[in-house]
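Shown here is one chain on its own, the form predicted on its own, set out as structure tokens.
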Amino acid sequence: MAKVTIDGQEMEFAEGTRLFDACAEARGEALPHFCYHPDLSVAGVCRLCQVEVEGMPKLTIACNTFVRDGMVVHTRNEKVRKAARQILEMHLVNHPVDCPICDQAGECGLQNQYMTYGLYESEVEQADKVNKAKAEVIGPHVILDKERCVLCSRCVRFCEEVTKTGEMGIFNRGDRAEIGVAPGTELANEYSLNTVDICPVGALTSRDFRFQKRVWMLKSTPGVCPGCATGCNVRIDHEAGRIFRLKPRRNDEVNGPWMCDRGRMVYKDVHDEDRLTTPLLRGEAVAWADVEEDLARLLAFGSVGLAVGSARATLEENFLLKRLAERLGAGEMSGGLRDADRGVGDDILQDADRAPNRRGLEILDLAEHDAVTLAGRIGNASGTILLLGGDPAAAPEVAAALQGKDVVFVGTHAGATAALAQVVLPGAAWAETAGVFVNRQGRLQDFPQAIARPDRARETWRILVERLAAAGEDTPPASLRTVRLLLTEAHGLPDLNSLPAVGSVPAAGGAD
């Protein structure tokens, strides 16, 4: 361990700790910086994190300096602040200062550093600034404004070190140096929007989010991406019941600081025009009260031949479906289509399994089936087919088997399954309810509700609890907390009501 005094405070740090990280811990906030990123190599090009170390003749950059025993460091004296102002002025010499029309305004590192260390009148006239390309489309998801770039090289290092695709580079020299994509290429890797996240200014912006909403108007809710079995931890940015973007929320045990571009776009399904927003009775939109008579008949004791869960439903929802099926004396159960929601994975984050909760079905002992087997079970079932989530009838074999059957579907989108159901009950999408997904590692990941449900849609777990009550259960769970207590007890899980707000725990304890 090394004893280091930072701004008069003596602390101990492990050998090999970067001075940048030590100062951040001592100060309670990071040093001013552009180029440093904890998950990328150190470039040391912005020079903004300079500190004074007693015994050194000059200020030193903290990002590329390691602590040593006896070191005395000053991070807030006038010498350091003056250096920060000078460095900021260098970065701003050719900056267009177009903050009012920049999407990064409100979450811009350059703005933040200027308000803390700058606040000076520039002596450079706008006409004297070097003009570079603006609003240049460099890939399917990203736009580049070269005038705003401070040449921190984060995006270049990300493409070299994380995706290893190497599309980006720094071209030319001096004040003509600029970020760009290599000739004949575009920024089209599966993780390109991470460069927007790590850009400290407004040089790289998202084509999807661009000019959609000012960031200070957004509210943020932690969530779990439902795009694949990895279960990346995300931040849902929303306003007035609408999601505007998903950004990665750091969890070193799951996704680190990154997420894929495909996962960022799953929020669009929540607001899809095919969303189920009201109950349907034989294809006609009705009130909830209008489906009660049919539900009482179709979901009477002994009338359900098969109940089918889904790897897209939460752990609690599948648990309640199983409990309801047992209460109704259902002949058989299935976890749904084994072959549904499959794609192509990679060795970074994307999993070939596009469902967020297939491991949850395993915990509940709900076996999935291929389309032919599931169709056979449906065909052999005597009575109502109760389906939860997903769209199993998208498989032609399943759709053919459902023809002529009594079908009750609880779901979120008007797909092939909803079209074949006598009764459709509109449930909550993943961002409209609280729940638990179990990712590919077997980690239980809790997430809260972010936005309100549309129109007459209801929380799916409440729909199932209401059916339990109608089926005669004496004390149906009155809250999600109670559902989780029952689930925890029934399957020997960690207390689902005590999962960490940020992070996740293994389903069976111990290492992943």
Second form
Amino acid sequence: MAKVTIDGQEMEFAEGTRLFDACAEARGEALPHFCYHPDLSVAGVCRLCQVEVEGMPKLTIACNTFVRDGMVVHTRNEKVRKAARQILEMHLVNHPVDCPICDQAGECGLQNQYMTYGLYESEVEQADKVNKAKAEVIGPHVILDKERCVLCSRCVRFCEEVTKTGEMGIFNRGDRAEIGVAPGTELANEYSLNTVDICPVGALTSRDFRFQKRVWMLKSTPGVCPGCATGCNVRIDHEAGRIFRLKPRRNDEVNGPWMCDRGRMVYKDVHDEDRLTTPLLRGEAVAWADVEEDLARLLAFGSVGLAVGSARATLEENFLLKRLAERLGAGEMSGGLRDADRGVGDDILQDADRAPNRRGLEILDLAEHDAVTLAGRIGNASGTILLLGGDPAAAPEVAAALQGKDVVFVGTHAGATAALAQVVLPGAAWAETAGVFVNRQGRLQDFPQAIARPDRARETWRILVERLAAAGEDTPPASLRTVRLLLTEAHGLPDLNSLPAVGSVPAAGGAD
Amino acid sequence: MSFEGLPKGSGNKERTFRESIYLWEVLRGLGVTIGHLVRNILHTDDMPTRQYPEEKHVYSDRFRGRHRLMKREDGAPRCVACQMCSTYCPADCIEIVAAEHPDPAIEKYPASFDIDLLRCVYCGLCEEACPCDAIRLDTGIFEIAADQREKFVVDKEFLLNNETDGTR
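The form predicted in complex with its partner chain is what I need now, so please give it after the form predicted on its own.
What follows is the whole complex; the chain from before opens it.
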């Protein structure tokens, strides 16, 4: 252990702690910085985190210094503040100060630090600034403004150390130095939007989010990415019922601070034009009351032949489907299609399993089937086929087997399944409901509802609870809380209503 | 509840003869009217009635009036759709949709810029917030009338051509 005095406060840190982290702990806030990132190597180029260490002849950068026993550090004295101010002034010499049109404005390191350490009259005329390329498209997701860059090299280090693709670099020298992609290449790796997240200024911005919304107008809700079995923790940024972007939320045991580009785009699904927004009775849009009669007949006791869950539905929804099927005396259950939602994984974050909750089906003992087997089971089942989520009829074998059957579909998107079903009940998409996903590690990850549902769509768990009530269950669960209590009890899970916050989410049985 | 012992209302008061024929009171009222008429004819300058719309009220120089959007030299809106005004607006009456401008030197421009004049409180905070001096409340136009609520939501074209009325 090393005893360090930071701003007069004596604290102990483990050997090998970075002075930067020690100062952050002692101060309660990080030192000003651009280039330091805990998940990347130390570059020490921005020179903003300089602190005074007694005994050292000059100020030293905290990010590249380790704590030593007996160190006496000052982070708030006049000398340090003056240094930060001067360095910041240097960073801003050639900055275009085009905050009004910059998407980073509102979450910009340069803005924040200027408010704390800057506040001076600029000595450089706008006309004297070095001009560089603006609005340069450098990849499918990222747009670069070279004037705004402070050359912190975070994006360069990200592409070298995390994706190991090395597309980016710093070119030229002095005030001509600029960030860019190597000639003839583009920033097209599958994690390119992380460079936008870590860019402390507005040099790298997202093409998808470009000019969509000013960031201070967005509200954020924590969520879990439904894009694959990894279950990256995300922040859903939304306003007035529309999702504008997904950002990764740090969880060192799942995704660290990153997430993939494909995952960031899954929100578009929620606002798809083919969302189911109203109940459909044999293809006709109707009110909820109008489907009641047909549902009473199709979902009467003993009339359900097969209930099919989905790896895209939440743990609660699959649990309620199972409970409903048991209540209705359904002979057969299935977890859905084993081959649906498969893709190519990588060894960074993306999983080949593109469904967010396949491990959840295992917890509920719902076995998945391949298309031929599922089609066979549908063919053999006598009575209504109750389908939950996804689009199982996208598989031609299943679609063929469903022809002529009585089908009730609880889902979110129009498609082959909705077209085949007698009754379609519009449920909530992942951001429109609270729930629990079980990721590939077996971690139970709960998430709250972020946005409102469209038109007449209802929370899927509520639809299933209503069917349970109609099926004669004496005390159907009245809230999601009660559903989770039942689920916890039935499957020996940790209490789903008080899952610990990010970072220490416990694993269900059999976690790796 | 009993009404006994309470004083009788004025309606039950006995009228005098002069009151009961009304004529005297009618003439007294006419006298007041004719008195004002004579006074106004003799002193027309003090008359509070204005001959609107021929004769318009002159407001103080500090009166703001309806908004206008400023133009660049080429006639395009000066606005860069930074949405400072709509952020600052206490009445939440400004709705801007930003879009990519083909000229990278301009980069961002308002595809639409709507102001709901019925919601606006004419406080002028939008022009104070504007970093580009693109919106001004200096037209002095106070005649804001329409026959449908929808017509009070004015768009970019309207605001761009909303010149001052020449009073300043």
